[in-house]
Amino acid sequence: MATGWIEQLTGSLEQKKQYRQNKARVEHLPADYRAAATALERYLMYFGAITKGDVLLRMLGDLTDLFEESAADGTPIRSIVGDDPVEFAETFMRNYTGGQWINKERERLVKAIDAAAGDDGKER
């Protein structure tokens, strides 16, 4: 019972453990891949605004998988991210939009405009 209450305040302890495990995997990458993965992770954390822990962990895990596989295969970093790392990051992020806080605000905006325009089914 106490664990459930604590997790309500602090978030999932299992997710925190998974996050730390992912960070450890990144730390074991060769230096150049680690630097690139860390930079992308930082950008995605700021740009993505993901509020769902499971979505965030899946995204970071997929990014780490990509860099682990690329390092093992000897794939150059530019072959991974291309000439525009921002475009790569934002394209990568589009696969994980389900966890973004902005989705709730988009839905709220659409409902408010529908209601204001009389498109919500209510007579005006």
Second form
Amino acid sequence: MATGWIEQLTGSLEQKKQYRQNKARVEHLPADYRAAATALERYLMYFGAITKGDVLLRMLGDLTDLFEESAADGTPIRSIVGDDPVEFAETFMRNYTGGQWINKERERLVKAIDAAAGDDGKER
Amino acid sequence: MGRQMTEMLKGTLEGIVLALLTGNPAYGYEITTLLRGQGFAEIAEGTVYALLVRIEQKGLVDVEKRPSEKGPPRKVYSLNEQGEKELDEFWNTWSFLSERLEQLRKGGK
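For comparison with the form predicted on its own, please write out the form predicted together with its partner chain.
Complete assembly follows, chain above in first position.
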């Protein structure tokens, strides 16, 4: 298919569109919510190391949902992220580990130990 | 919130939220309010939200989007059959743990 190799190079066009839509939603948040959401996004993008586009988009979309709802309810920023924003970001991120690059290495580790233990998870 | 409280809550918050949702569909903000009413005063709304995302992904709740007067539609979470099973298991685990801990406190074995 003609789009096949193009998307290999550029990423899916549909995903790019979704990414831009999410950016626009963040832009529409009140300034302090926008600042907090942007800071969290940055952290999640760096630390999450999510290589699957669809998982990344779902994560960013869920984060935007949270901030849109909180802005509408007037929830103060501190009440959204708590005392420890890093703790919050990492709890949040744990929902999307299926898209992390490290996930392949986790599977590899499990398989290697299974093989070394001479079983497929069964006690010896 | 104390460090120890944060750590212990991490393991139990999912069960607590499933218990709160029993027969009582609610959206994120309501759930946070319920938790605060139960004495979990400093729990962050984002933490609850992240947990709701997780239990949705695990298929323990059904989600319905309801329009709201202000702002975006609200996701209302209700416990489904799988969620009820998970909650039963949580209570069993909890009974076991609390019994064991109580024994330890009394110095029994």
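Residue numbers count along the first chain shown, from 1. This is a predicted model, so every value here is computed, not measured. Rigid core: the largest C-alpha set superposing within 1.5 Å between the two forms.
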Fitting the rigid core first, would the Cα of Lys17 be found 2 Å or more away between the two forms? no
Backbone CA shift between the two forms, Asp114, after core fitting (angstrom): 4.9
